[in-house]
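Form predicted on its own, single chain, as C-alpha cells, below.
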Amino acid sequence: MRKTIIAGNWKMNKDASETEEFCVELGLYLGRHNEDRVLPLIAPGFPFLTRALEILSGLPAAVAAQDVSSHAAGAYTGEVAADQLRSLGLSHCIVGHSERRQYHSETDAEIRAKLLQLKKSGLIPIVCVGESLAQRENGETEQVVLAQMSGCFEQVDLETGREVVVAYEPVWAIGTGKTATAEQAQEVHGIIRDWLLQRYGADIAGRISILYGGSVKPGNLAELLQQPDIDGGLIGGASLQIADFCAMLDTAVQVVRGDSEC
C-alpha cells in the first residue's frame, strides 16, 4: 500500500524561530494524532534543517531539503551535496520544482543528475513535473509531462518503487489561486502511473507515491485524495500555517480510514 504524503514546501519562508515554533507545534500534534499510513513531511530552508530534525526526532514525520547539487563534491560555492544532506539525517529532497526550472533554467538532464546523486546517497527524491498554462491550452499536457518523466528517469533503475516520489505540479496552478479539478489532476496522475507501469512494471509503479501540487489547501484536499492515483500533496502557501497543515493531515487520515464525512 502506498503512503499518503502531506508535504509542505516552505520555499524561501520562515526564519529560525518561526521554523522552531512550527516544528514544536507539529510535534505536539503528532503526539496526539498518529496514522502510519499518512506521512507528514516539511521542507524548510537549508539553514534550519538541523533544528527541524532535532525537534521532530523520534516522531512519525519526515524532513526534506528543497534542492540538491548535481555534483557529488568539489569547488561549487553555495551548492549542497547529497552526502551532506544525508549526514544531517534527512530522508527526502525535492528536485525539479517548477520554480527551479523557471528561475534557474534547470533541464530534465540536470534534474536527472540530481536524482541520481540522491539515490546514490540513499535519500528519496521528490521529482516534480508539470506543464505551463500555454502548454495546457495548446493540448500539450501529456506530451510535456511524459517528456519530463522520460528525461528525468532516463536509465534510472528502481528496485522497489519506494525509493522515489513523483509530484505533478501544473505550473499554472502554483501560487495563482487556481487549481486543477480533482478529475483533471487524476487524469494526469493516471498518465504518469501508466508511464511508470510501462517503464518499471506493475509492482514498482504501484508502490510509487504521486503527489499533486497546485494550490492545494484544506478545502480541496479531500476530493483530490479520493482519486485513485493521487497519493498526497506537495503544498506551498497552505503549508506555512500550522493550523492549516494539521487540518490537511486530519483530512488525509480521514480519507485513508474511509471516514464518511470525507
Given for the second form:
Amino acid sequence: MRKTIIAGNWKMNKDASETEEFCVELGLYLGRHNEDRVLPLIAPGFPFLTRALEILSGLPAAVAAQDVSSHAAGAYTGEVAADQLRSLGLSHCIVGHSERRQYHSETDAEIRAKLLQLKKSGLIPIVCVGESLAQRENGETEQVVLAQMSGCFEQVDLETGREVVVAYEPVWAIGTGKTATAEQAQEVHGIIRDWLLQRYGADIAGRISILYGGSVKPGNLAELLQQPDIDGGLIGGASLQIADFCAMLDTAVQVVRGDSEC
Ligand code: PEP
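Now show the form predicted together with ligand PEP, given that the preceding structure was the form predicted on its own.
First the chain shown before, then all remaining chains and molecules of the complex.
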C-alpha cells in the first residue's frame, strides 16, 4: 500500500561530474532491477538537479531538492521557489531538515509555509521532524516530535496522504554513526502514525510514508524496514557511494518481497 522510499540526501556534497557519474550508475542499476514497491530518490545540490533529472528520465527513480523558499516568487535573492522546482520536473523536496532548523533557525511555522508552497505547486514535501539528544534524555521525545508535527501541519489539508512524506530523524543520530534501534525508531514512527490517524483519519494516515533517518547504512537498513511503520530511509552519508546506495535498494527489495535472509 505504501511504497518503500530509499532517499539519498546528498547535502552539500558532489559536484557536476560526481553527480553525473552516480546517476549514470544508478540508471544502469535500475535498468537491471525493477520493483514497483521501492522508490529510489536522490536529492543532489540545486545546480545539478536538471542533469540528474535528464539522466534518470524515464527510469523509476525520483529527484528531490533539499530545500525551497517559503515565498511563492519575487525579490528573495538566493532563494528557489516551488514553482521553479516544479518547472524542472522535480517530484519531491525535503523541508525542515535538522541542519536547516539548527544552522538557519528554521521554525515549524516556516517549514509549514514551505510545505504549503510545495503542495500548491504539486510537489511532495518530505517533512523532517526529530528530537535532540538532550530532549530524548529528558523524556521529551514524544512531546517534541508531536509539537513539530502540529506546527508543520497546522491547517494543512490532505486529500490522499500520498501528497506528503514524513521523515523521523532523531538529531542525535544524524551523521554521528549512532542509529536509533529498530525498536526506538518504530516507537516514534508509531506515535507519528497515531497522530496522523487522529488528524487525518485511517485511510490518509495509512498512505503516508514515514521514513527513518539517522546513520542508516547497508548493515542496519533491513531491521529498520521490517518495522510496521518504517517505510524507508532518508539517508545522508551512506547514500553518497553508489555501491552502498544500490545495496540499500537491494535490501529494500528483499524486505518488500519478504525474502528471509536479508
Ligand atoms: C540526513 O542527512 O538526513 C541523515 C540522516 O544523515 P546520515 O544518514 O549521514 O546520518
